[in-house]
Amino acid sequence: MKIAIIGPGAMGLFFAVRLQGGGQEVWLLDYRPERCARLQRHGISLVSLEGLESRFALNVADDPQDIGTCDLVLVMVKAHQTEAVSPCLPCLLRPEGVALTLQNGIGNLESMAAALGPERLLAGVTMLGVTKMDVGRIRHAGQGPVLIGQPPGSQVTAVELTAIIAALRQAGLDCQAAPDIITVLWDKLLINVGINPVTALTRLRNGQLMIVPEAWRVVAAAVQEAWEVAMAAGLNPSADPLARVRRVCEATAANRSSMLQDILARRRTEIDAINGQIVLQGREFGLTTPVNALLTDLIKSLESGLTGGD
């Protein structure tokens, strides 16, 4: 299987690492031309839970036209990057392809389906925990399912998702099919809005939150607004999200959140696709969130102060 990724985050290049161990072609996409020609020259590096560190070459380009067609495109950017990259979809997939946006937060799928159509896509969310070192550095810091699925429009087969599924697999990733993925996607939103702007207005790594008592009252007082805007939409999320904020800590508990990587290396952060969704969201319901509305004011506020390049 051809497969393009479009993101040089962290998880876009463990992603890389591991989709061409399995024996996959892949392509890295970089739309900045000068970490594209470093990561040309001096490949990706590999820190595992062990410690072990190995390097690995990879195929990356900086133009769609340099890849060509692909039988699977993954779409691993900020939230806020979706509407510029999608774009490129038409021309990365084979007429039979199919994109795979596994992001943060909510609105991606919108975004990709303006310029692709709904037909084509597929939506996941992963709970593994990979934090960027350096560029090209990366550490697999924490283990989790693969979690995708067919959300409202997709014609993507049955056959087609379950060979996706085998070459994650492959890859030696825990990949499962889920038959609700909007649900599912709602489920790593109600995990996100408590994790990631709190360990990043804290610099706590996520395992350091359960420990802490004041920021975990946070973290319990979100997740708690964004349920019960998951409720007003008439949504079925899974029970007692909180418990699973705890087991995805404890999973991941050396990782730093994307959220807090992004305010160290001065990078605008998800905050409008995870908790400014849920202050839009509860709105159209009558519902106030106070605390997701303070904790998107806070990151916004640290971002206008801190960000520099993505």
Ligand code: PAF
Given for the second form:
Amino acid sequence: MKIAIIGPGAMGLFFAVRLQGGGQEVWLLDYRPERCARLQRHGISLVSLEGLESRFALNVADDPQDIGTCDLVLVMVKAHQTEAVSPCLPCLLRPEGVALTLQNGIGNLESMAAALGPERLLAGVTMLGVTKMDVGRIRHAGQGPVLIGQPPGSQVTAVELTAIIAALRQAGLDCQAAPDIITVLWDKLLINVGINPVTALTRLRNGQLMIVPEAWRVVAAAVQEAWEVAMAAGLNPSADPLARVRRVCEATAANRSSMLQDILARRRTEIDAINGQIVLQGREFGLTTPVNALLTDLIKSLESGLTGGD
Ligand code: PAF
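With the form predicted on its own already on screen, would you show the form predicted together with the named molecule?
All chains and molecules follow, beginning with the one already shown.
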């Protein structure tokens, strides 16, 4: 299978290395030419869960024309970049190709459908923990499943879905089909709503959240509000979302959440697509979500870059 991965963040690099190791032809699209040149020159370094570091050479391009058409395109940029990268999907995909989002937050599918239509889309989530240590250097910091499925309007067949799952399994990933992928996206959102802003504000690693009662209380309150919004939206999120958050914290204990990594690197975060979405959607159903609103405002204050200390 020829696969393009859009987004050279921690997760994009991890999937690129793993899928290439699983025997696929993989191309990484990095829209920033200087970083692309560096990745071409030096390759990618992956530190395994056991602490072993290995270097891999990868095909990297900053222009989709240099990649040509692919069977599968994984969209792995930050949620706020999806709208900007989606117009390159039609040129990267073969007519029978599939575009798969494996991103955090809500709204990515809609941006991709606006550029490509819904027919050739798949959606998914990953509970893996991967920490970016430097440009092209990542650390696998937690195990977790990858769940993928057909969102409404998708015409990707069960046979095509099975072939993609097989490629991800060949890459050593614990990948499964999810019949109701929208509920799965919301289940993942409920996890990010708790872990991401609280780790970003406190600088705790995922596993440390559970042992600081004050931090865990904020996680619980944010997740409860988000669960109520999901119920009001007519979704059927998994029961006991806090127990699911705890399991992800345990499985990715050593990881810095993606939002904490963004804050430390002074990058824009995904707060709008995560807690910000809970506030917006809550409003539609007449629900107030004060904890999510406060977390959103605090993360945006950090993003302003006006903080004094390092
Ligand atoms: O955004 C993240 O960091 C990840 O989605 C997760 C699963 C919370 C692990 O850190």
